[in-house]
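Let's start with one chain on its own, the form predicted on its own, as C-alpha cells.
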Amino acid sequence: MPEPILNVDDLVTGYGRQPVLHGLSLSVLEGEALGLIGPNGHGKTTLFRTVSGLNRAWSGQIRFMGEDITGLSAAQIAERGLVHVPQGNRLFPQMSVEDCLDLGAFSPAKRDNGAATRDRVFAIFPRLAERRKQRCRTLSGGERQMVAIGCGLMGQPKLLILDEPTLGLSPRLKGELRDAIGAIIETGVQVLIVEQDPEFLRRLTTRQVYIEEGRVREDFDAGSLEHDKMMEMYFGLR
C-alpha cells in the first residue's frame, strides 16, 4: 500500500474558544488526488489553513512526507513543498500577471528555477502567457483564478491544496480550469482539493472524503458504488 504524503491525525482546532475540527483524521496517499466535500462551515477551509500553517493546531499531529510539521510556520511548510491556494484568488491588483507569478517563487531555491517554472505555468495556462504584462485587476474572475493557481505552482509544490478553485465561475470556465488541474496532476503534482461540484471532483480525484461537523464522515473511491450512494444521499444525484 502507498505511504501517506500527508497524514492528519486527531486534529483539533478552531477560532477563539470555539472548536471547528473535532479530532479530524485523514491521509493523502502517495500518487493519489484527494477531494473533500461537505457542507459549508463544517471545517474544510479550517483544515486547509491549519495544515498549511495559517492556523494553529490545538492538538493532534500533521505529518508531511514523514516529517512532523504541526508547529512550523506557513513559510516553512511551503518551503517543504506543501502549497496552499486559498479561496478567492487573493492577488495584488496593481501588479502584472508575470510579477504576481514571480512572487510565488518566494525562496532563493525556488527563484533559481523561476523562469523554467513560469514557462511550465504558461504551458498549462496559455491565456496567462498572452496577458503576462497585464495588471491583475483587469483580468476576468477565471483568469485571476488561473494566476492564483499559477502562483502556487511557482512554489514547486509536491502537494497543491486548492480551496474551491471554481467558486463563482461559469460552466465554460469551470471546464477550462478542470482541464488545467488535470494537466497539473499529470505532471506529478499531487492535489488536495475542496469543491462543491461533485462531478468536477469525480473527474479529477481518485478518492473523496466527506467532512461534516469537523469530522470525517465518509471515505470512498471516486466512481465506486459507495461514491454513487453518497452522492444520492447528500446531493440527490444518481
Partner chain sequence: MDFADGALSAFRAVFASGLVLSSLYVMIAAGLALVWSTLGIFNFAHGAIMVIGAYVAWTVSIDLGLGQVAGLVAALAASALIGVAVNRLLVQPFLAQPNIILITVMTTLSGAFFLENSALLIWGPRIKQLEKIVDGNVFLAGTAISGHEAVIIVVAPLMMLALWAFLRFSWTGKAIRAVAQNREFAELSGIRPERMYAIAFAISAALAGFAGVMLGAIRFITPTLGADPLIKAMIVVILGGLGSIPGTILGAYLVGFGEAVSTYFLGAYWTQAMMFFVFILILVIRPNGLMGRE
Second form
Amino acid sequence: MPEPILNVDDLVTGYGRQPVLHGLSLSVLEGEALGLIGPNGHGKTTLFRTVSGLNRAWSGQIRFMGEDITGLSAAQIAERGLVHVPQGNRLFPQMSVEDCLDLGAFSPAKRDNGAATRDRVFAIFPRLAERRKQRCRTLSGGERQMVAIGCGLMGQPKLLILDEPTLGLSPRLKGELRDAIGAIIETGVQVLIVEQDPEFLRRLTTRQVYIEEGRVREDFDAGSLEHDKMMEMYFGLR
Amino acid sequence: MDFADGALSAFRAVFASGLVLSSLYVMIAAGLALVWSTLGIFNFAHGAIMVIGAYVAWTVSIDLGLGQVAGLVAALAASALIGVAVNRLLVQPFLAQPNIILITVMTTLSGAFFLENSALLIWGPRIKQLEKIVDGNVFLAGTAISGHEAVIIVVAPLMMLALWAFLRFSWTGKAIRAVAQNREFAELSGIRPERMYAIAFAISAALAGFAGVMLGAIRFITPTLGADPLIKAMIVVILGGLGSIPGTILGAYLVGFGEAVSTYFLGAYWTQAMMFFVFILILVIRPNGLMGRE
Amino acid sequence: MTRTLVFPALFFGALALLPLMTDDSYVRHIAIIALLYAVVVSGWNITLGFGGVFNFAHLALFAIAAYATGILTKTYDWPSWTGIPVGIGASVIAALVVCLPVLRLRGIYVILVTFGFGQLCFQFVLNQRELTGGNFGFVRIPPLKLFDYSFRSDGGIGYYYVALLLLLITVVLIHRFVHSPFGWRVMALRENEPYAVARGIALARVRLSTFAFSAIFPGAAGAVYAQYVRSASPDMFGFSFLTIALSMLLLGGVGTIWGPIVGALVFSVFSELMTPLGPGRYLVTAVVIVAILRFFPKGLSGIPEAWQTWRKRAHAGRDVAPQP
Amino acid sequence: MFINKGLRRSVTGLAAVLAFAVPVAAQDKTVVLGVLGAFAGPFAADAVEGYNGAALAAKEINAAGGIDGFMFEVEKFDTKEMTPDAVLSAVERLKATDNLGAIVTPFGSLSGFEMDYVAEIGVPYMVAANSNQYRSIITEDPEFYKNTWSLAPSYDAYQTELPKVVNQMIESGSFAPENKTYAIIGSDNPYSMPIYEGLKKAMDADGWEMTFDDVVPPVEINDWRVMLSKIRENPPAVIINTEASSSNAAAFMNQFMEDPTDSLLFIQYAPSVPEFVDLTKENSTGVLYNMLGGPISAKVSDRTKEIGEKYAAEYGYDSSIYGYICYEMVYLYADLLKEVGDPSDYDAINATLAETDKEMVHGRVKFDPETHLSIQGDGYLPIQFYQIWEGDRVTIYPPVYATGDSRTPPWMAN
Amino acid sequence: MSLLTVSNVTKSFGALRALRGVSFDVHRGEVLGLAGPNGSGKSTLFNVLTKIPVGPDSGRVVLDGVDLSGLRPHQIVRQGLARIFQTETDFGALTVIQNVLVALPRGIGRDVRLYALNLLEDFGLADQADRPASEIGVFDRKKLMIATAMACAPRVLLLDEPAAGLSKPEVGAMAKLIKQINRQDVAIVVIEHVMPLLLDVSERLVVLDFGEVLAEGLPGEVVRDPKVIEAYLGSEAQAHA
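Having seen the form predicted on its own, can you show the form predicted in complex with the partner chain?
Everything in the complex follows now, all chains and molecules, and the chain you saw is the first one.
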C-alpha cells in the first residue's frame, strides 16, 4: 500500500465554540484523485480551510508528504506544494489576470519558474491568455474559476485542493473545466475535489468520499458511485 | 493698475499657491494613503511620525552637524522603524478582532500621543528648525516661490508616482495589494500578510518622516507639528477614496487648489470651515471618495 | 431584584457620603469632574457601545451644550436654572444633525464624518469670536443658582450633588433603556443590521432616536460643567479631550451600564495621580490603553469574566475549545 | 451620624491617595512658588521657560541663604490639556499645597478664567501675559481680585503707537513713501483682533488710506501668496500683519520676499520669537515689529544682559520673554517676603505687592489699581519697536532704549 | 389564488446577471419549494424580494394586492413578508425572548411577554427564554430565527435552507415545524438542498437555474424532469434516468 500524500487524522475544528468537524480522518494516497461529496454545511469547506492553514485545528493531526503541517501558516503550507483553490473565486478583484497568476507563484523559489508555469496555465486555459490584461473583477464566473485554478497551478502544487470549481457554471463551461482539470491531473498533479455534481467527480476522480455531519460517512471505490445512489442521496428517491 | 493684468497676476498667484499647497498635501498624505488605500487602516499616528522624522533629522544634521543628507537618511530610518513598531504593537495584535476599525483608531491615537510626548521629553518644547534644501527663489508662472517649495512641487508627485509604480509593478507592492484585496487568497498564494503589513507600514512611515523633514524647513518643528497636517492628510485621502493612489493625488490637488481659490474668493477667514463642510458633504454623497471603490 | 440593587445602593450611598468624609476641595473637584465625565461617557456608550455606531461627535455635543449654556445664560441673561434644559436641547438638536449623514455611512466613514462635524463646530467657534470668545474660550459663565442658593457657596458642594444626581438619573435611564424594547432594538441593530431590518426594525428611526437619547447626557453634563468651571474652551472639541473620554469608555468596557462609569472614575483618579509625571503621563496612559485593548478587550468590567474563563481553563485543561 | 468604620477608612484612604498627587512639602521654612501652565502641548514652551526662569532665581536666592531663612521651592502645576477642568484641577492642587507662597506664571489659561478661583484662595498671583483677558475680568471688581497682578502692561499701545514710529521713520529719512496707503491683515483671535482694529483706527486717524484688509483664521497658514497677490495689485506704502503665530508669520515674511513690493513691512510681535530669524534668515532683514512687556535690549540694559547670560549658562539656550519675567517675579516676591516676613500672610503680601514700584528687566513696574496691570508708557514699561537687521534685533523706539537707527529695508533700497 | 406575485424580476451585479426575469406565484396557504443548484440565484431572489440589502433592478413584487416597490425593507416585513437567512442569525447579546420581542409589531396587546413566551413554546424554546441567544444550540438558534420571523406576523414566510447543517433527526423535526407553521395560514417559500425535506414539505416546486425558472410543478414530476436532473447531476446523468 503506497504512503498517503495527505493524511488527516481525527481532526476536530469549528468556528467560535461550535465544532464543525468531529474527528474527521481522511487520506489521499499517492497517485490517486480523491473526490468529496456531501450536503452543504457539513464541513467540507471547513476541512479544506483547516488543511491549508486558514483555520486552526483544535485537535488532530494533518500530515503532508510525511511532514506534520498542523499549525503551520497558510503561506508555509502553500510553499510546501499543498495548494488550496478556495470556493467563491473572488480572487484579487482589482488586479489583472496576469498579476493574479504571478502572485500564485509568490514564494521566491517558485518565482523563477513563474514564466514557464504561466505558459502552461495559458496552454490549459487559452482564454486567460486573451484576457491577461483584464481586471479580475470584470471576468465572468467561468473565467474567474479558471484564474483561480491557474493561480493554484502557479504555486506548482503536488496536491491541488479544489473547492466546488464548477459552482454556478453553465453545463458547457462545466464540461470545459472538467476537461481542463483532467488535463491537469494528467500532468501528474494530484487533486482533492469537492463537488456537488457526482458525475463530474466520477469522471475525474479515482475514489469518492461522502461527508456528512463533519465525519466521513461512506467511501466509494472508483466508479461505484451509481446514479441511483446519487438520486437517493440528492432527492431521497429510489 | 489694469484690471486684466491684475486678474492675471491674481490667477497666477492662485495657481502657484494651489500648486504649493497641493504638493505639500500630497507629500503629507502619501504615506497615510499607502496604508489606508491598501490595508484599510487609518493611522492617526502618521502626523506624530512626521514629527519624529523632523526631530531626528534636526539632531543629526544640525545638533550633531553631520549634514543634511545624513539627517535625511537618519530620519527615514528612524521613522521606518517606528512604522514597523506601530504595525507590530498597535495594528497586528488587533487584526483578528471584529471591531478592528475602532480599535486601530484608538491604538494609533494612543501611539500618536506616545510619540508626540516622547518628542517633547526628548527634544523639549523649544521650537527647532531645519535647513532648507535649496536656497533662493524660483519663478513659477510669473509668481516667485522658494527653491525649497519648488523641490517639494517636483518631488511630491514623483513620490506618488514611485509609490504607484511600486504597488503596481513590484512583487512586494503587488503582494501588499493582494493582501488588501483578499487576504485569504493571498495567504493561499504563499504571501505572508504580517510581512506585507510590516513593509507597508515601514514605507508609509518613512514617507511621513520625509514629509516631516521637508516641512521642518518651512515651519517650526514642535512636538505638535503633525496635528494640522494629519487633519489635512485625512481630508485628502478620504476625498481620494479607499483603494486608490491616483485618487489620493487627485484629492490632494483638489484640496490644495480648492483652498487657494477659496482664499481668493471667500477670503482666508471662511476657507477652513468651508473645507470641513465640503469634506462632510462629499463623504455623504460619495462615501467611498471621489475615485473610491467598494 | 433586591440583590441587583445592592451594588448600586452601596455605590451611590458611598458617593453621597463622600463630602462628609472629607471637605478637601481638591478631592471634591476631582470627584465632580469624574462624575460629570461618567455621565458623558455613559451617554457615549449608548451610541458607541449599545448602538455600535462609531460616533466621534459625542464630545462635540458636550462642548456644544457648554457653549449654548454659557452664551444663553451670560450673553442673553437667561436664568441659570435653564442651563441644563438648554444644554440638553442644544445637544439633542446637534446629535440629530450629525446622525443624518451617519445614516448613509459605514465603519471608518462614520468616524471621519462625526469627527469632521466636531472640527466644523470648532471652526465655527473660532470664527464666531464675538459670540463664543474665539480660541481663548468663553468665560465668566454665571454659576448655577436655585432660588437664592448659589451652588458656588459651601465650597461647591452643591455641584457635587448635582453631578451625583445626574449620574444617578443616568444610571436609572440607561438601566431602563437596556431593559426596554427600544434598547433591544438598538442592540439588535448593532448585533446584525440586515437581520434587524428583516425583523421590521426601522433603521433610520431607531438610529435617530438613539442619537437623540444619547445626546441628553452630554447635554446635561456640558451645562453643569460650564456652570461649574464657569468657562467653555475650544479645546473641548479637540483630539485630547476626545481621547480621554474614549479611554475611559474602553477602559471600563463598552456596552455595559457600569463599565463606562467605573472607567470614568478610575481614569480620572489615575490621570490625576500621574500629574507629577508631566508629559510622561501621556506615555503611561497610551501604554495602558493599548494594553487594556490587547488583554482585556472588554475593559475593566470584562476582567471578572476573563478571570473566570482563565480559571475554568486552568481547571478543565484543554477541554475548552480555543477561539480562532 | 453612623458611619461604617471601614467605609470611613477607605474614603480617607482615597483622600490620602489623592493627596499623594500633591508633593509633600518638606521643612517648615520652605516657601513653594507655583508655576501654573500647560507643560505639554502647544503652549509647553511658555510654561517650561516660565518655570526655568523662576527656578533659576529661586536657586540663586537659596544659594545666598534664602530670605530670612525661608528657602524657595519652585513647583509645576500642570494644566494638562488646558481644558477648563484641567486648569481648575491644577488650581485645586495649588490650594492644597502646604507652604504655598505665590504663583508666578506666564499665564494660567488663555481666557484667564482661573482668576475667579485663584482670587478665592487669596495667594499672590503674578502673570506675564494675556493682559486683555485679565484686565477685562479684574476691572469688574478690582477689590475682589486683590491678589492678582500682571507684570505685563496693557496692550493698548499695540493699537496706537505704530503711526508715530512710521512718522518718525519718515522724518529721519529712512522711509520715503510715495503715498499714504497701507494694507492690513488681522488674525482672528481675541489677542490680535483688538490690535488689528485699533491699528486700523490709528492709521486712519493719521491720514492713511487702506488698500487691503483681510482676516486669517487662527490655524496653520502655509500659503499667503493669494493674499500677497491681492496686496500687490495695489502696492501700499505700509503692510501690517498682526498674525500672532510666529511660524505663520515667518511663512508670510518669506513669501513676501519672493516678490516684495515697495512697502514698509510691520509684523506685530511674532518676529520677537528667537527662532523667527532662523526660519527667515536674510529675508527678515528690514522687517519691523514691536513688543510690550518684553525685556529691554541687552545692549542698553545690564539687567537683561545678566539674566540672559545666566539663563543661557544654566539651560543651554536663550530665554524667551517668559524666562526673564518669571525670574523677575521670584525676586519681586523675595522683596515682598523680606518686608512682610510671613509667607502665609497673603493679605499683607498682596497689599505690599500692590504698592510695587521697581525697576525690572522690562522697565519700571508699577501697577494700575483699576486693572492690576503694570502701567505702560514712557518711564514705566515701554513699547519697544525693533527692526531686524542681518539677524540682529535693533531697538529703534523709544529713543531712550534705542540701540540703533531705523534703516530703509533692503527690498526698498531703490 | 395568489398571495404573492413575483413578475419578471431581474437583478445584476456588475457583469453577472443573477436573476433574469423570474416570475412565479405563491398561493395562499401553500408551501412552495424553491430548488436549484448552488449559485442559481435562490438566495439572491430572497434578498431582492425583501430588499435586504437592495431591491430588484426591474420587475414587480405584489403581496396581497400591495405593490412592494415603494416600501422600505422594514415596511415590507410589516406588510407580511418575513424571511430567515441561510446561516443561523440572531441578536447574540439579547436573550432568546428579547430576540422575539424586538420583532413583534406594535399593538399586539398588553402582555407582549406572554405572547412571546407562547410563541417560543410553539418552537420548544420557552425554557430557554432568558438565556442569551449566543449560548443556545445550533438547531435552537435556527428555530429561534424562524420564531422571530413568526413574531413579525407574516403572511408569506421565506425560509432559506432551514435544514443546512442539521442532523437527520433534526431535519425531520424541521419538516414537522414547517408543516405546523403552514397550518397557521402562513404561506411558505422554502429553499433547500436537503431534497427529502423539500419534497416532503412542498406542495409545488419551482426550480431555478442561472437566474431563470427552469421548471415549475408538482414535486414528484419536477425532479424527474430531465432538465432538472441535468442541472443537478450534470449533462451525462440523463442517460441513466
